[in-house]
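A single chain comes next, written as structure tokens; it is the form predicted alone.
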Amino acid sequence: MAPDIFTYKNVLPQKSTEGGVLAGKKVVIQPNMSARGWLTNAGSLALEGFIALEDATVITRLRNAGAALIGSTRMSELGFGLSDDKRTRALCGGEADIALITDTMGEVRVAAATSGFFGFKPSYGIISRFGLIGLVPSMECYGIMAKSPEDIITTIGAIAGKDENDFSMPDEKLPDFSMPEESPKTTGVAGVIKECLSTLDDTELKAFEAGLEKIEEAGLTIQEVSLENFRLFQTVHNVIGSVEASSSAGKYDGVRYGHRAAPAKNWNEMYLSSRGESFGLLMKTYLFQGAYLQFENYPAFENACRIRRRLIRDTEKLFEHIDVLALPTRRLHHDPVRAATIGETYDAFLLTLPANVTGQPSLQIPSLCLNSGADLGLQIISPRLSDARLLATGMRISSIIHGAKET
């Protein structure tokens, strides 16, 4: 086992279904996804030594599809940000073909952009969260990172679908991920949010414009659109996310599992000491912020929920005139790995937060927005539950841009 990459390495990964759609594919997960008998500590001392008792629905479906589960890679605490992310190293080093990453703020897309991979955040509610150790339930979901869009399509097709164990899944018709017929050239309109452009510096803007020229070559028409409250995505996610995180982490008390502080005078002292020792500084800050908003300034949380509804409505209206939104995936001068404060973390994920707030699918496409060798990535976003069409569009853009033969 490589302890600097893996928290658990499956020595003899078993292919559960011969001939399944993922047969021959090596998959890594992160240790907030329950795999029976594996260490599942979610990157936090609060879950120190916890071993999953059963498989998450997603893990069961991966096994049934024939995937070889290689192991769990190190992750940031409770999936917040990318401070200790090792999935990209597993893919770059050939340890795996596909990685599952919790996308709470845009982690799967930003991690993919920094490494030249495809990263996909599906529509909220199409993948069961049963067996996932979550932090921000209303905005996080399983994300997929791979070297090819075909692997992402195959994986999402294998793991998406209704689950009687997850009562939070909406009763909606889910996307059909069977391979769509493709036209010789991608058509449609890609909207560019002018308020997003104002957040980019000159070098970032130049790289993004170069990326837009490339997707125009693939047949998409570029159209500037306005989303006046674009910067509010950051505030809304911060407020709602911290409140949900504070509530989600309330169960980590050191009583039944996880880290327990040294003997104390009474249960209350043990509980307080255990929680004080269980979380890192960044996570503590986030949880304290959420607790304050939840118990001392609840109207701020209510206002954030109202604004979120308005942002969803305003974004949906944009799709009356365009087919996809196009944004850079990451910012050159905001490093999510070295972010030490809540503000720095949110600044690093500014461009990926909208899809998490709205629940819409987003696909990161590599090698379109390059600046001196650094890849900003380019993400396309489409209406909720249009995942299959978005992936088909992304696959076609990639094949044309990277010189694949016309079909």
Second form
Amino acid sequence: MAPDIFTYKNVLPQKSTEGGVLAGKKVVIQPNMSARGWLTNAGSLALEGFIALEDATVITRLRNAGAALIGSTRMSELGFGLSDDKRTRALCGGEADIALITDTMGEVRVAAATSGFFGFKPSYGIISRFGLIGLVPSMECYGIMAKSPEDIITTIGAIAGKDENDFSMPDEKLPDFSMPEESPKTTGVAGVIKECLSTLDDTELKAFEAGLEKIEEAGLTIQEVSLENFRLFQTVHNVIGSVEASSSAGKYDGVRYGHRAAPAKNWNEMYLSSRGESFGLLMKTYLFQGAYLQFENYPAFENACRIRRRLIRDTEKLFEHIDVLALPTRRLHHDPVRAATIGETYDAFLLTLPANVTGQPSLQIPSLCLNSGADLGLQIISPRLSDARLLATGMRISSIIHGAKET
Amino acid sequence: MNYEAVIGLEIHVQLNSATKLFCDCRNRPGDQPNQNTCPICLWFPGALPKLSQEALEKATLACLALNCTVQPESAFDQKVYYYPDLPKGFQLSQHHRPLAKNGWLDILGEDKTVKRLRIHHIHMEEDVARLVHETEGRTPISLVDFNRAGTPLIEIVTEPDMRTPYDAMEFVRSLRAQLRYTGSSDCSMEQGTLRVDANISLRPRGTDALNTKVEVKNMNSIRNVADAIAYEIKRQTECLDRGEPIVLHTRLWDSEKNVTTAMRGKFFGPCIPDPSVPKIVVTDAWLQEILGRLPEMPSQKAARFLNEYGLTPDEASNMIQEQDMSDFFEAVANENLPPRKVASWMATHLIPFLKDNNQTIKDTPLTPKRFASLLFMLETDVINANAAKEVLTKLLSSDQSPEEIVEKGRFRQVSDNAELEALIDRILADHLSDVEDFRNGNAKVMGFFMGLAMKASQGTANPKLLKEILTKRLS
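For comparison with the form predicted alone, produce the structure of the form predicted together with the partner chain.
Now the full complex is given, and it begins with the chain already shown.
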């Protein structure tokens, strides 16, 4: 395998700890997750050469669970969008069993859908953000990609939970991942959003319907539901995301670490040229947009926050009548790797970013939504903190459909 | 035209918690540069703020001391601007949802009536780093000291209720006393732990318009606050009289030239809610617990001193400024001495001495008992006021008893009639022409003779007795 897949390659991964739940598992991370002593550049020149000073809480917990950390893969700048599929190749090549990918607008799920893996974005606030070099703190979180749902359950069980270094975690009862609820047959109602269907073309619709048939076979009832403001998820994410990104990236001045431009005539010029040389075009556009909203159109941001609260409420309401929402994961004609503008990027993640806006857990299941060889991926979403139930459901659907051993 | 000034204050107070607001670094900005820093206050990638419980408690105490309503929920925002003193690119401050609202302080106005000045709100925020500008050879360089970055501040924003420089000065004095009693801050304008910015606008007297204001910063004493405001009122009056508009901007007070100079346009950056610091939720039980920690506050104490000790409002105000001095006053007054005399001696001799020597009472060997003995000797005519002043100076630097000092230093007052009569007769005999003068109606000569007699007795003569004898001899 080509070495340029890795940002940092761990030549001496720790030996699996006896008895650890992740003993024997090889885990690859991204360089926006702090691992002490590793190059941690978050895919940006703004952090060029930055070596993490301490382990992120998630990294500490992975080590304690016995995982072998084999390195970090190259990533899109600051985790915004997907720049390549090298992480997936690391998994395909058998070098890793599990990949941690930050999910800002659906990256872990779309990457998993593209390569036929499971991808999981947990509920917002159940994993410590300490040591995560984030961009959009209110919507991004650690995502897990693996070949089997069992590996996802084990990993989330190992890394989730209270952390005294992250005061932003809400004080609430966390899902118990130790024993996914047992049930011989999957029952319940899967809601399909009418307004989401209308964004799909014929090919996508066919693939999605094939997937729905399979989950019906697995025992779920399909029901059409309406989320009138479905298209607003995109706008809300774009506005809030860019404003938060502008704030988060404000610290990258090239003085304490990262790329520093040639000497300038004063500090302001120095900031301008260091930042100008550091960020890629897509990131620059995003940061400019966020700064514009902050300084020139703050009411738009306030409106977006208000609409976000309404979208969360509307979505929660749907769950009074259904158990999960079912959506395709990716769009065939909107490839995130090729997205060159903010608009194209947001189009590529249209179907995944609602879960980032609402903070709800979402599981991408492979090999259900197939049409002439292409796998659209099927996402199921459930209420916040019902992660364990969602994973159990996903596991059963998968095992029933693929005839694997019942769990 | 006859204008009225409308004055509001924005006051930053540095809290004296052991650690910074969002990390465990020591809250000691004056240490060796960049010694008190960590990945959180330097805002390295992956850092997360953790709110200091102690800072929150001290901020809350301050809010309660200023009669504010602590909000059940408050939250931090990011105040965005880019400057080398700000490691994050934003300052964590409570803009949208402050810790407390609607407070007030009562002051005694120039006309000696009580005036209630309202406080709009109090919010918490972190301080920024300190910039040091130097030259390296001939190249100007700027250095950043992050010791101060992230240290806890509260900002007190008043309503524009003040009308005169005196109002503002009294407000700051009262606020400083209230806050010092809470133990939350040293409140030193000289040290920069209390920083007062004033917003000033003018309007024709009798109208209630709120016109464009000018912000004045950089005053480093309470006196400066009054001077800067007075200067700004004069400057704006002249502008308006010339028909020039007032432009919103910030001015710096220059305490050497006694003028304000324009610094920059007033800056308004965006403030967006911070997603990393959880909102602060205050329960009633917790608030009661904090409230219980407040000592008797200076405003209450002043009222009590009026009633219990019969002090005047001015005397009471002088006695309550510092908690240790108010305790000292009570201890001395309770030694059976006339309270007003105690207050007067503390206000005119003891407090100025401590201030001149940059000391607190605890830095000296003076105890309430020793001070009381001194005043007792003064009261019983053992010594006179001149001698008492000298004895006090000695009491502040040695631990000899006041009686010992009086005896050894020959401070005992001469109240012996015969001795004083002889002394006066000698003086009068040497100044016959002045005696003549006095008898011709020049009353001023009395003072001259008093001075001579005091001098001849080396300051030990009982002045009351002296005057009696002189009057008798001269008539």
